[in-house]
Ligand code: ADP
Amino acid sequence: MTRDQSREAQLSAAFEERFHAPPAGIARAPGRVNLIGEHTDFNEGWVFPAAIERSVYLAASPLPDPVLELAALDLNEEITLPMPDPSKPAEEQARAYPAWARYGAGVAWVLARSGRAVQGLRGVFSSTVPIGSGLSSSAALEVAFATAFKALGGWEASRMELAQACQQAEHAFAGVKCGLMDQFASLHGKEGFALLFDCRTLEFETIPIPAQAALVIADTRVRHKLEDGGYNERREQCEQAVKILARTHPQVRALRDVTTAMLRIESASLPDLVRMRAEHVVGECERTLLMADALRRGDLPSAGELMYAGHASLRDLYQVSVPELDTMVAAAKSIPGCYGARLTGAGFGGCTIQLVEREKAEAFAEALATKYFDATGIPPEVLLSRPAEGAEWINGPGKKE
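Give just the one chain, in the form predicted alone, as a structure.
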């Protein structure tokens, strides 16, 4: 069961207390965990995420005036501000909103620019996706707003179109040049399945997580902020690698088009940091396809080894790990029942994802929490997870769209 009906009831009550009427409905948008394929999405490669049970819940009703009335329950903050003007640039308008409200405002701006009717919105939201944990709390918030605007506006859009609108909103209003994976996974999740997603063609395949396996997500409690620049800087380094390689290989449009052999031959033409970033992305694209194939076969040991290799690449070549993430992965590897572990998300903090034997998962989770706390003094949050359904609109009490 993906929905948290007690949270829906609490959110409806909070909405009614503030606005003296029940909400028109509730948008639920899940976070995601990425099994492998990190920093490959904006390089037009492959990723392998799954939606998770942790979600953003947004109780919402339309307003006749172009106004956003929003309450962020977890932050105990509220705003009443005009909707962004789709005819004006994003940057100057984004500054008018607090950071947490830019995601909803940005989605409204993008949707309005695409010609869709976007009404004013009154909303109250809360999230079980930890902020800055690498589980895509920002994408889940964007998707919740997109789902609400669509339901309240009465217009049609595919889930992929909504995902792309949310991605554009993050670029324009949050200043993060993210790929499409997070928004895609939040909208397209399928219970019990991971999603092998081709970020160039936008084709995807649902691949079941074998019944004898469980996913364990471990939050290091070290927080990152993508807008601090490390993410965008690495994206620019990847783009620089493409420009250099395309001079002698005109078929190269993105790092997805680069082979290991090509990179080995051309490595001298690349500055050291640029070469390292490219080596990670090229290798990670290969690992992602191999891991999807391993899970199709039910070969959990091979899948796990690819996860360990992916973490090492993120640590050494892409340089987005931190000591706490490395400690968590090393602890996981030392505990019986673990097939593989790696950081998940952009890095610089956040969570690791572990693939473990289902019958040992609970004992594994307890041991992992203990080992991490003993090594760092930080109490982690460790949860067992199964892939969940994607975003939905609950139209009135208990009614799904």
Contents of the next structure:
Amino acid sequence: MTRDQSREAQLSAAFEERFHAPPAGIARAPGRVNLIGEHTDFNEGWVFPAAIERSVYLAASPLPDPVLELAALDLNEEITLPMPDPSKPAEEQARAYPAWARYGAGVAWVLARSGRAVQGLRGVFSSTVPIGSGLSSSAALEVAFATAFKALGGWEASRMELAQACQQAEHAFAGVKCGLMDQFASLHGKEGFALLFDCRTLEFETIPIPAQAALVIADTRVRHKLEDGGYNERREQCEQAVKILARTHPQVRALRDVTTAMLRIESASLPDLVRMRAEHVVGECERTLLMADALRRGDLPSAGELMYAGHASLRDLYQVSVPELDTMVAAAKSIPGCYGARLTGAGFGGCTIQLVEREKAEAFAEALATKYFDATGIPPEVLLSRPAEGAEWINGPGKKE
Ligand code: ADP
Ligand code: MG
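The form predicted together with this ligand is what I want next, because the block you gave corresponds to the form predicted alone; please supply it.
Below: every chain and molecule of the assembly, starting with the one above.
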């Protein structure tokens, strides 16, 4: 079940208690997990996320004045501040808001700059997306605000336009140069389906996750600092590979255009690390398309094998795994009911994603937590989900926009 109606009722009550009137509606926006396709986005490749059954809930009403009146229930914090001014640059304005309020304010700023009517808003929100675990609590927050501003403003916009506005808000107001996947997935999620997303063309296809499978997400609770170098250095190595390969293959604009065969022939012309990074990205693009194929056929064992192969590639070629992630994946593999497992997200800590037999998922999750704890002394956080529905505006009891 994507919606959590008891949480919606709680949130409405909290809004009403604070503002002495019920909210105009509730925006719900889910977090996401990437099933495969890691570090492929900036190489113009494919990613394969699904929205998860954890969401931000934002109860909201319009205000006549250009004011943001917000309460973050999970943090026990609130603000009343002017709306950002779309005619002024982002950076200085962003600093006027506490960090948690920049996501909503940033979305208002981007939408207003693109000519949308964005009114003042009073809102109360809370979330079941774990914060800072790589399940994109930040994108969920942005998408909840975009959904509310759109509903209250009464204008039309495609889900992709909203996703892009949210991405720009994260760039401009939170200072994080993220790709489009997280906001895309939060807006386009479909119950029971994962989303094969082409980062070059922005086209996507919904692919069913067979009913006999569940997603198990395990947070290692480890965060190694992704020193600037880690991420940026690898991006530069990918760009270097493109430059070298384009000399002999002018059609190559990004690693997405490179095939395994081409890479094999050209491997002597690439410095070792550059070749390894390119091999990961090229292989990962292929695996992502193959996994979508496997799931279309309902072939869960093959889909799972591709996940294990993806993990090995991130560990050995792209080199962004850490011992705790490897421990979690090895533990998952040893427990009955696991089709596949891999690290998900940028790496250096965070979560693994497991594709698991649905009937065994609860026992699996318990066994995984125990094994990981025994090996590391760290209690992991493990959550179960089926692919969930994307963001929605709930306009009063039972009605959906
Ligand atoms: P991730 O997106 O992986 O969860 P980020 O660091 O990108 O991690 O975003 C986390 C930030 O988003 C938090 O530090 C906070 O500012 C904001 N945020 C997310 N969820 C909430 C929430 N429930 N209440 C308030 N702020 C939140
Ligand atoms: Mg984030």
